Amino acid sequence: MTQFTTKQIRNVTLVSHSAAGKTSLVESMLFTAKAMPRIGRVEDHTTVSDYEPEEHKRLTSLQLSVVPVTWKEHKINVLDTPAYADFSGETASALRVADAAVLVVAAPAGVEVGTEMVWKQLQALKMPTLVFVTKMDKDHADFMRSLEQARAKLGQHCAAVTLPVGAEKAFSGVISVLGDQARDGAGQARERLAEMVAETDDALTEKFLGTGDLTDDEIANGLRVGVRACGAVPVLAGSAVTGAGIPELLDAIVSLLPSPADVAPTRAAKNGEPVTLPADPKGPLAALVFKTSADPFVGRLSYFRVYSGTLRGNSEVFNSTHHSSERIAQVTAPMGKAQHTVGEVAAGDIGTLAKLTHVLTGDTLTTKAEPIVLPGIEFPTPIYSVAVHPKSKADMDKLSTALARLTEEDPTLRISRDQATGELIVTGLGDTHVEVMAERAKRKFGVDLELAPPKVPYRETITKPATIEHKHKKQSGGHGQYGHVVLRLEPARRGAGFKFVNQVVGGAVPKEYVPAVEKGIQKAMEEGAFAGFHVTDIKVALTDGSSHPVDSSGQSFELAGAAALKHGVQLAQPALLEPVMRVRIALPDEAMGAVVGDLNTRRAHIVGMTPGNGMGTIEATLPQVEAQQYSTKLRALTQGRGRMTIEFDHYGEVPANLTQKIVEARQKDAVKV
């Protein structure tokens, strides 16, 4: 395999709104570069970058894929990413290791919601970007409309560098804005490009204002500088189906976008001190693992990018994140699903390693002598929860291993056990995300899962004081059973839990039996007094009782305490408590009214609303039963623009009109069991 210098490498991620055509664009790039004899089709399941059955089923990308394209003695590592929000963790990984981006826009649709959202990410990262307007061969394709939308929504520093010839079904190719061929057909576009380039450099600005024009060389050189400084965004036209405009796109990636050697040195830490690492193949080794693939046959496959030094086969590396050494046998380079053996991977390039023992996504591979730690990856926080139930005993036996492997593969999946309900909870980024997790569990590890909304861990409490007396008395030959207690129940402040006090005087209940009374009360609290939920926020005082010299025992007083607690709660105006979550929602200002209105139908309490410069925030508290799968509704109300975070806030009282429904549902579940 050809070896490329760091200057010859381009790490470029493809990002877009859903269904813009990124995967088809990768196919066309490979075909144009003569790496493939034909262009694969998403519909035929023959593309290089979409290779998993779950992607074939949905005809869309669900994971990050790395596809190298060789073009004019340069290696372009194309990182194809999912556009669907449920898989934005994959996009986060790609953006972490890319040096530049191609923002793909479908000509018939123009700049869409997802385009704007990913553009904001690119701006925040200060990532050099090209815009490629694809699908110019389709009905209703309109390049100029897409260009004007890009200027309006992405910024006036967007300018065309290629223009389509013909339109829709008459589309036949593209011409460059620069060069002799462009003089007649692209004068206005050239003038706009020259004006944009002039704005990126004081000397060019002065000349442009003085002469009204720049030479082609000045525009080309100024454009390169402007793109790398994020002051210029070239816009190109083409079609992945016909291949028109693809050579020009590849040329632009090579000539305008930076190599790893051109970007600022990477910030890292060494022995706790900050350091900067230029992309030098001879420097100290520092490689970041940005993706992990769990394969039941091959084992763990780790994708990495080298930021400094060279990672070679038949060597040893040190995982500075988890302080463990790993033996490296073979180093490979990815091509979609396939892996090709290479001797080494130098600074700036991307490779893969199989069967590493302790390495996870976000870890740094370095040397023990110079233990460098690279910044990890910031993943979106999972917010959509489901309960996971294995369908059979065989599935139960394999469940923990399968879920552990799947969370290694996808850091945006979280697994937890709800101690109150006993359920195993999987939290992801949305309904499709967790559905795909279940499909992969079955395909990869043979574990069949059922997904259901999680049970809400309601709790019981009381709202007024009550006194209850209970006498446990039983005679069945020989020693009988006798325990007599009088309890006073009082509500405690919310979150106080349980407090027991002994107020017996005169030894009515012998001291040796008092712990048994408390134990019985606590057992009854766990079982619930009226709905089967844990009792909390209650103060219980043992005030009186009696004993029998022969028949009394610890067990008798334990049973008496339990029964007294259950009966006492019934007399103390019981109520249900529910977990209430604090949610923070970022959304377009124009969607605030609709979201607030919807939240109000879900028993939300709006804590604050802050309009912004187009994007505002809503802070609210929301019952868990309404919040745990709210992300899907939020997307619908905000056209996909809304984002939310969620965390536990407190337990609040359930309205009386809902309590009876919850109790009846609980009783039905108990009958089924």
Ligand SMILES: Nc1nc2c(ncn2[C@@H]2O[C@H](COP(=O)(O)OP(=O)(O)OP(=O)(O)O)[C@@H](O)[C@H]2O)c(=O)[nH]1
Contents of the next structure:
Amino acid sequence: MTQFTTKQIRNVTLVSHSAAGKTSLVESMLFTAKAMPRIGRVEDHTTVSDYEPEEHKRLTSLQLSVVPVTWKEHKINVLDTPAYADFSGETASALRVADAAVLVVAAPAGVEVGTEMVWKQLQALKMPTLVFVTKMDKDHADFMRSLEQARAKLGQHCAAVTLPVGAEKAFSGVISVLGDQARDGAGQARERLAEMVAETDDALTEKFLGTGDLTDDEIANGLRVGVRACGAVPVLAGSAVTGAGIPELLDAIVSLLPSPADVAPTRAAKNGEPVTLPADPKGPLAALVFKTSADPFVGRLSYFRVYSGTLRGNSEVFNSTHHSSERIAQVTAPMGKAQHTVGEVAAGDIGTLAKLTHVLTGDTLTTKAEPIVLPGIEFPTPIYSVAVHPKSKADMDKLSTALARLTEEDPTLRISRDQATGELIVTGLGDTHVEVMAERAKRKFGVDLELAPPKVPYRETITKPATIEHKHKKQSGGHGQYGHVVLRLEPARRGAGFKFVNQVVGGAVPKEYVPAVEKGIQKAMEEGAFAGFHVTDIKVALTDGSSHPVDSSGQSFELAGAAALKHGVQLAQPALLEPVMRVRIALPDEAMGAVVGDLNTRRAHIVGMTPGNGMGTIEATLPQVEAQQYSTKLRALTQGRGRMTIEFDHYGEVPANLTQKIVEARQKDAVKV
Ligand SMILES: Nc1nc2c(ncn2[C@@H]2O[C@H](COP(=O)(O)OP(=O)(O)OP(=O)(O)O)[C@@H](O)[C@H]2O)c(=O)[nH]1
Ligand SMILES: [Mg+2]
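Could you drop in the structure for the form predicted in complex with this ligand? We only have the form predicted alone so far.
What follows is the entire complex, opening with the chain shown before.
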């Protein structure tokens, strides 16, 4: 297999709005580079990048794929990403290990919501970017409109470097704005490009102001510098279906985008001290694991990028994140689903390793002698919860292994057990995300799952004091039972939980039976007094009672305590409490009204609204029953631009008009079990 120097490598991620054409572009690149005999199609399930059945079913990418393309003695590691927000964890991994990006825009649609959102991420990362306006062969394809939108929404430093030939329906290819190819009509684009490049460098500015022009070489060199400094964004035209414009795109990736040796040295830590690492194959080994896939047959596959040094087969590496050593047998290079054996992977390049035991996404592979730790990957926080129920006993047995494997490969999935309801909860980034999780559980691990909205862990409490007397008495021959208590119940401060005090005087209830009374009360609180939910925020005083010398026992007083509590709660104007979440929503200013309006129909309490520069924030508290799957609604109300975080805030009273419904639903549930 050809060896590439670090300078000959390009790690480039494709990002865009959903369905703009990234996966198809990978196909066209492979075909143009003669790596594939034909262009695969998403609709035919024949692409290199979308190889999972769940992707075929939805005709969309759901995971990050690594596809190397060799072009003019360069190796371009293309990182194809899913644009759908539910899978933004995959994009986070790609953005972490890429050195540059191609922002794909579909010519018929132009710059869309998703284009702008991912552009903001690229800007925050200061990632050198090219814009590729694809689907030029389609109806309504309009390159100039897309270019204008790019300037308006992404920035004035966007300029065309190739132009489409032939208007709509007659698209026949592209020409370069520079060089001999440039013909009539490219003059204006060339001027615009020269102007943009001039703005990136003082000497070029001076020359441009003086002569009104720059040479092709000055523009080409200035462009390279400008792109790498994020001061210039070249815009190219083409079609993944016809292949027009793809050679120009590959050329631009090689000539304009940085190699791992051109980007700033990597910041890392060694023995707790900060270090910077140039991309030197002879340097100390430091590789970041950026993706893990769990395959039932191949086992765990770890994708890594080497930042320094060389990772060789038949060697030992040290996982500095989990402090464990790993024996490396074979090193492979990914090509979509396939892996090809290579002897080593040097600084700047990407490889895969099979069957590592303790290595997870975000870990650093290094040596024990020079244990380096690389910065990990920031993943979005899961916000959409479902309860998972295995369909059969056999599924139950396999469940925990399957979920453990699935969370290994997807750091944006979180598994928890709700202490109050006992349900197993999977939290992901959205409804499609958890659906796909269930499909993978079935396909990969043979576990059949039923997904349902999580039960809300309501609680019961009281709103006014009450005194209750209860006599538990069974004296019908044989050993009788006798326990008699008087309890005073008082509402406690929200969140105070339970407090029991013994206020019996004169031994009305013998001391030895008092703990039994408390035990009975606590048991009853767990069972619930009127709806089957835990009782909380209550103060109970044992104020009086009586006993029988023979028939009284701990058990009789436990039963008396329990019955008294349940009856007492009913007399104390009981209420239901529900978990209330704090949500922070980032959304476009123009969607604020609609979202606030919608939140108000969901019993939200708006804590704050801060309009921003186009993107504002809303802070609110929202009942869990409304919040736990709110991300789907938010996405609809904001055209996919809204983002939210969610965390528990407090327990609040459920309005009386809803209480009855909840109690009835609970009783129905109880009958079912
Ligand atoms: N006519 C035409 N259709 C294209 C072109 N590129 C992509 N398509 C079609 O557009 C649709 C979406 O293409 P994909 O390649 O899956 O887009 P994507 O950006 O990978 O989409 P996600 O993975 O969902 O984010 C598919 O139906 C493709 O066949 C193109 O250049 N011309
Ligand atoms: Mg795709």
